[in-house]
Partner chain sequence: MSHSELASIFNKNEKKVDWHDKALWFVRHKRDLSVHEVKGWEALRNLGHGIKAHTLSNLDNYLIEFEANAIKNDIQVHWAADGDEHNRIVHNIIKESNGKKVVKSKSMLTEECHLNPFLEAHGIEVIDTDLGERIVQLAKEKPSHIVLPAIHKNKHEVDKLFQEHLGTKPCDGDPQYLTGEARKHLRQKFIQADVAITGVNFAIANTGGFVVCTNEGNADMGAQLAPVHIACMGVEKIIPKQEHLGVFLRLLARSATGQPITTYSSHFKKPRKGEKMHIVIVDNGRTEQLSRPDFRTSLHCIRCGACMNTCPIYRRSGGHSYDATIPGPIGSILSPGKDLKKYSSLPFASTLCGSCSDVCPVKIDIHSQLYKWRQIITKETPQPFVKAQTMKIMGQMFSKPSQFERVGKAVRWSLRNLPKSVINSKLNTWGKARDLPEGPKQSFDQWYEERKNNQKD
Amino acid sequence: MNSRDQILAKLKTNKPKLIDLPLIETSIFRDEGLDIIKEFIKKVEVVGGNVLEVTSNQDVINKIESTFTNQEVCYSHIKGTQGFNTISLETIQNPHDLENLDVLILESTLGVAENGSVWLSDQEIPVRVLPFITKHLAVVISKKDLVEYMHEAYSRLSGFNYGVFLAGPSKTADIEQSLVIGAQGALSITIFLKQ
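In the form predicted on its own, the structure of this chain alone:
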């Protein structure tokens, strides 16, 4: 057994006991008359993302192609848009082979107005690294799938092995105290809101 396997075996035997998440009574959040769609758009833009309203998946493709011209490596995981794809994930042997991915389009089933985030789970992400390795990320979400607060969002989560809330493009300011966009992930995120 090599040192890596020894470390992983020790971690497995010393795993803390799982505890239930705390129950938070969501009724304590009073209805503030918030316009969820306007608030979601505002928060996405505050964290550096863009929001466009669309009526169909083809509308998404048209807007992507007019916004991100001359992109060579593209992949869409939304229905009816396979003609947009320039790669096949079935041929990818190693996630590092995706390092040149220019544009990725995914679909989300949950967005949060409180912070402008969208939920992506293993059901929406065919390869875990995709939303983090692409240069430009586009996420399609229906307006009816927006909630006001994270507490509401958490109460809707179930049946996933892996998931992440994403808000805005990747950014950091700890490199010489300068804001760097795309440091550990996508350079841009565009949210497409569908009716």
Given for the second form:
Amino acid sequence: MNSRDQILAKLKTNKPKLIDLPLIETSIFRDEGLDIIKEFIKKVEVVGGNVLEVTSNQDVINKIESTFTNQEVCYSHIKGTQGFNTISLETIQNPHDLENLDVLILESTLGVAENGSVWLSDQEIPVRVLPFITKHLAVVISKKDLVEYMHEAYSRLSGFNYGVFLAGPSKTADIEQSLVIGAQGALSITIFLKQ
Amino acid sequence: MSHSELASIFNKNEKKVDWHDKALWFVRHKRDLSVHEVKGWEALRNLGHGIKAHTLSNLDNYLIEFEANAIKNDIQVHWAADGDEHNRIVHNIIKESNGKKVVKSKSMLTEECHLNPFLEAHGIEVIDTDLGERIVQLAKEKPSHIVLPAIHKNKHEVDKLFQEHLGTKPCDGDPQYLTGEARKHLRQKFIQADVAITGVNFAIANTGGFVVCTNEGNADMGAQLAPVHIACMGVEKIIPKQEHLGVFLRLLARSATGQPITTYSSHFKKPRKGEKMHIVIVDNGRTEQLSRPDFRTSLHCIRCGACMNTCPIYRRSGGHSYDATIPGPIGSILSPGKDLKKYSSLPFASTLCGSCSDVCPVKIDIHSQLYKWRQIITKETPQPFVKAQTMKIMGQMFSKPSQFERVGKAVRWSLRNLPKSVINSKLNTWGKARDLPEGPKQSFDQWYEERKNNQKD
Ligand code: SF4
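The structure above corresponds to the form predicted on its own; please give the structure of the form predicted in complex with the partner chain next.
Time for the whole complex; same chain goes first.
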């Protein structure tokens, strides 16, 4: 017998009698008075991100250009902002070529109020390494795309090949428990909230 | 060496022990604040427990379902009966892709299998990319905590290590500067890597995908750049459906560090274009643990570390005193299942206060399992002579109240009158590093009688 069959056979013999799978009753977790938008903003700040309200994609670009001045390598994947880009993804042969990316703008269609995370999948990230390798990350999301809890978030997710719930900038407290923002991933994240 | 012997080494540096104790208690406190914000937290823990219990009771079928879906997603699936086979599989994949340089994100399983020394012996460079793990790797040590691998090191030790290995400037242990330098060093490694290895936090049977959680972004920096991604998982990492992630991702980070979620919860399902993705499913003693009704729920563990942060023994003895890949309360119920003799002192490294079971997000009854292991160990492994004899004498004494009263009187007198050198002699382990209280003149019984009589008056 190969290891696969051996392991499966042992599991079959050693497992207990079938125990029922509990149902997830999401209503017990719901806090009726919760203001989703306020909670989302609060949690983004808890996890170390910034939130700005915007009216249009151009407004996003304007705000970024005034916050992050003199950035060399910039890429935006939101509509109507090609003028912002200093690189073209078509000419990128290899994800490693994105090493010097300074500012990246992506769009998300799902944000979670209870933890300040935004969902980014293959549909929103043209090259998977982008949100990790960039120095500064900006994510644009509509208020209508925010949900309260992870349970609702998962009920909306299907059909992706890769995706990440991203909450705040990369961080570590591995040296004497002092929190340092900017470990191996992005150094900052700004969430732009659209109507 | 036994847990208490190793703990006494850690205890030599009292200042460090104090810091370690307080730092971990602070993390436990952050956990409390965070979970109290969640409505229905206890119901969420019950769900975590229930989903895991169900999954274990059908684990073979879920693994088969997971494998079939993963293959559909273009992931290659491998099975390893033990650590050696796991290491050989990983090495073969690296060899086939002509890999020389590997970056690895946190995976307790690869620690358990001793993958790094195996690959290094075959001329492969393995870099641990989690900052804490990189620190202990440079120090040629093992992680002392599953979430905070370098919690036993202070910033000055890190400063010195980095000067020596990364050529940094002396900085009086400035965490910001040191983290920045580590970032530069690791970026280089990510760019050069041929293969990325990651652990797996959850593998989803009905999609064939898996989730990896990090705060630093190191798992993705590795996996999204290297042409080959190998994910290693124990058989117990399976959950039935994607919707169950909603439960576990809500539980995990809050229990671990008090964050509402880890910075990155990455869902891998299909390799990117031109990339190869492998999953290695490992047993290494897990199927055996499943066969033990008293101990099988230890396989529910989602490796949050909360039981370590809260444990009064762990906080004061340090992770290395457990001499096992998984330290702390959960390690003390997992390790005896692997080697009863080697780990026979671990279930005794507990006050049985039950704090571990209280914080465990998947409600493992850790402290009752510690107690059950004690019963087995006392029967099956030889006990030290003094302990065995004292227990025998104590047993006889407690069974006869008149004798107990007589002995009690003698002890109270001795505590008041004998010199310290006699009271704290070698035979009395309670006198180690602490003074015993002065013996009271009365026993509780006498005091109670007297009180009753006084009340009558
Ligand atoms: S036993 Fe429970 S508390 Fe301890 S690490 Fe595992 S899940 Fe966390």
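Positions refer to the first chain, counted from 1. Computed from a predicted model, the values in this text were never measured in an experiment. Rigid core: the largest C-alpha set superposing within 1.5 Å between the two forms.
Once the core is aligned between these two forms, the alpha carbon position of Ile19 differs by 15.3 Å; this is the C-alpha shift at that site.
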